[in-house]
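We begin with a single chain expressed as structure tokens, specifically the form predicted alone.
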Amino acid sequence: MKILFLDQSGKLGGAELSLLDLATAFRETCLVGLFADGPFQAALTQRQIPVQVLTQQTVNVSKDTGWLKGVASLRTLLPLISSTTQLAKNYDVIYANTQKALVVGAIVAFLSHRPLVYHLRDILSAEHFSSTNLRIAIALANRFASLVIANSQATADAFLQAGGRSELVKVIYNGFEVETYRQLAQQGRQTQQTWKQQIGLGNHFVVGHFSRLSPWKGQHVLIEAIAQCPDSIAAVLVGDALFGETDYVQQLHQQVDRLGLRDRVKFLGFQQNVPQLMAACDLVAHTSTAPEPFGRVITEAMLCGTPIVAAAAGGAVELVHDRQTGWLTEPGNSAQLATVIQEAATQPNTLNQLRQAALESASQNFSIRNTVTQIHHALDELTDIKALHPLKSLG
């Protein structure tokens, strides 16, 4: 089967890193098609992905993009629209794996005749995204998508209460490659203590928080909720900010120096190894105050054998069960995750019971090989074409 995946971003966002465990599955059969360059290009290179940038012009619809602006950038598409459609026609499925990225694959698979899927990784809600998009990418799912695939049931929910059709979606969980990330935990784990030393947080409880930074992704109420923490309780911040939010970060840097958490409180920016560092920290935590559509966070450390606190929103409550696998918490409220965090710290019989049970459970309902497996079965049913299964490409 051949598919041609389009996303719409060269950075290495979760949907990005999601796709390219997909997409090295398929990778004998499939390109990847891009509408920017940058480090998820040479992420799927250095993964024998083949891949290609389909436009040196910047693709200018955001989450809260309003009518006339949508137009507007419509009319810019118009080349990519042209080329893609081309490209298309060589390939079996044309897989939009963002929002923007159906925009185009939606009039490329009406244009090419080709079966479009598209892969739902955001609530659709007026919390993530203008009255405009919602619209439009409801009324696109629903008129051109012959599948769209949910990363929730959260996620199905609200495309199904925004309009979308039922019978189009199907809940597929993001798939983990699981030795992978026991292989790397263990290196974090050997490597704790120093790494520890290096950070200046040698003698301390630490909390890892793994994001970009960003309002609602919920930095801010980690902090919060640190001050209420005693002194042997610092955090480290994982991630910078992506999408402009540059606002937010200074925001954060000033809420840490006013609460005087300077010495426990450490931005670390963006890491390349962020499996080992959660398998450093001592505790996760995941503060998202809208609902998320998956939380890839949490299930990376869960694989870690890293406890999780995570904020009860969206897809977290599915991966999380309250004191079996992890804690679960109100959104935004620091108080209540300072006495969670505390109670970590403090309980550590608990909280290897707690990692033991995550760690199987994620091993268990979140593997690559079960979501590549779904995801190829789905496809089989929508196009009735039988070709090699990919799961040989995983080794």
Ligand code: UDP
The other form holds:
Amino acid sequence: MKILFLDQSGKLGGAELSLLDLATAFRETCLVGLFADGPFQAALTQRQIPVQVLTQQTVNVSKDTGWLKGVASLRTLLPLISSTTQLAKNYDVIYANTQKALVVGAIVAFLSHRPLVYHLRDILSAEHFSSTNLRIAIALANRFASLVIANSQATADAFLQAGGRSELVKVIYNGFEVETYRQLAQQGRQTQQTWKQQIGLGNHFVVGHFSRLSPWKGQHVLIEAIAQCPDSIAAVLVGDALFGETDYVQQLHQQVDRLGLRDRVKFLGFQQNVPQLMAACDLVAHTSTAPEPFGRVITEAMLCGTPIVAAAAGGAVELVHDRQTGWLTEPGNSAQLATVIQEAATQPNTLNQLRQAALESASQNFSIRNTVTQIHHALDELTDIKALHPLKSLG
Ligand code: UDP
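Could I see the form predicted in complex with the named molecule next, after the form predicted alone?
All chains and molecules follow, beginning with the one already shown.
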């Protein structure tokens, strides 16, 4: 089956990193069409995955955009839709990996008489989207998609809650190259002490946070928690503001200064070697204040053998079982997080048990092999392509 994947971003966000692993399995027969160039294109090329940037114009629809802006941006979408429809004739399935890709993909699928798959990697709720964008996403998925793949039960539930059709949805969790994580983590552990010294945290218990800097990712909650911990506990914030959240970055720096934590909280920016860095940390904290659709960083920490404390909402509660494969804390509760961090820092036996159980659980449940097999099966069920074309259902 020849797949035309569509993704709106040139950046390396979670949706793109997940598609990178998925498209690797389909690289002999697929094309990834992007609406922007950037490091994602380079990463696809490096993996020998066919990729094409489909437009030179910025597709300007933000997650909280209003109706008027949406209509205005539709004009800039028309040339993109037209060229993508031409391209689609060489493929069997249109596979939208993001919300803007759904907008383009739905029209392209309709015009090119191809089935549409929507890989839903967002919680479609008012916390994350404007009401206009929510309505558009649900209407397009309901009308044009033959299959909606939700990356967690939480994501599927939010889709249904927002009015999505239940018969379209299949939950398929993200998958990871388990063996690669194991090897990279081993490298990270070997260089742990040197790395800690390099960043000035040689004698500290280091809590790592790996995420783009954005208010709902809750880096401020971790900083608050570190302020409540003894001086021997420090944090590294790995990640950058990918979508222009510069005010938040400034606030984080001010918070660190105000709390006198310059020596104990380090900003490392965006890094490509996350597994090595995770393995060099003593604990990984996930602190999202809104429900996480999946939470790649949580699974990655588990696969690296670094204990995880995660905010108990959305997909996170499907990945971590409290006090069995990690810790769960109430989102936004820095006091509770500080207590868990201190427990982790002082109880090596508990830490080791959780580390081992997490590694086993994640290796078993979140391998890329499982994910690809499930997606293959789901796509095979779309074989009667004509019968599934949305024109048919127009009656
Ligand atoms: N990540 C990265 N470099 C960084 C920070 C994060 O490569 O400096 C990766 C991280 O390893 C994870 C992804 O970005 O694979 C984030 O995915 P997640 O599902 O946690 O959050 P999203 O960005 O999709 O909301």
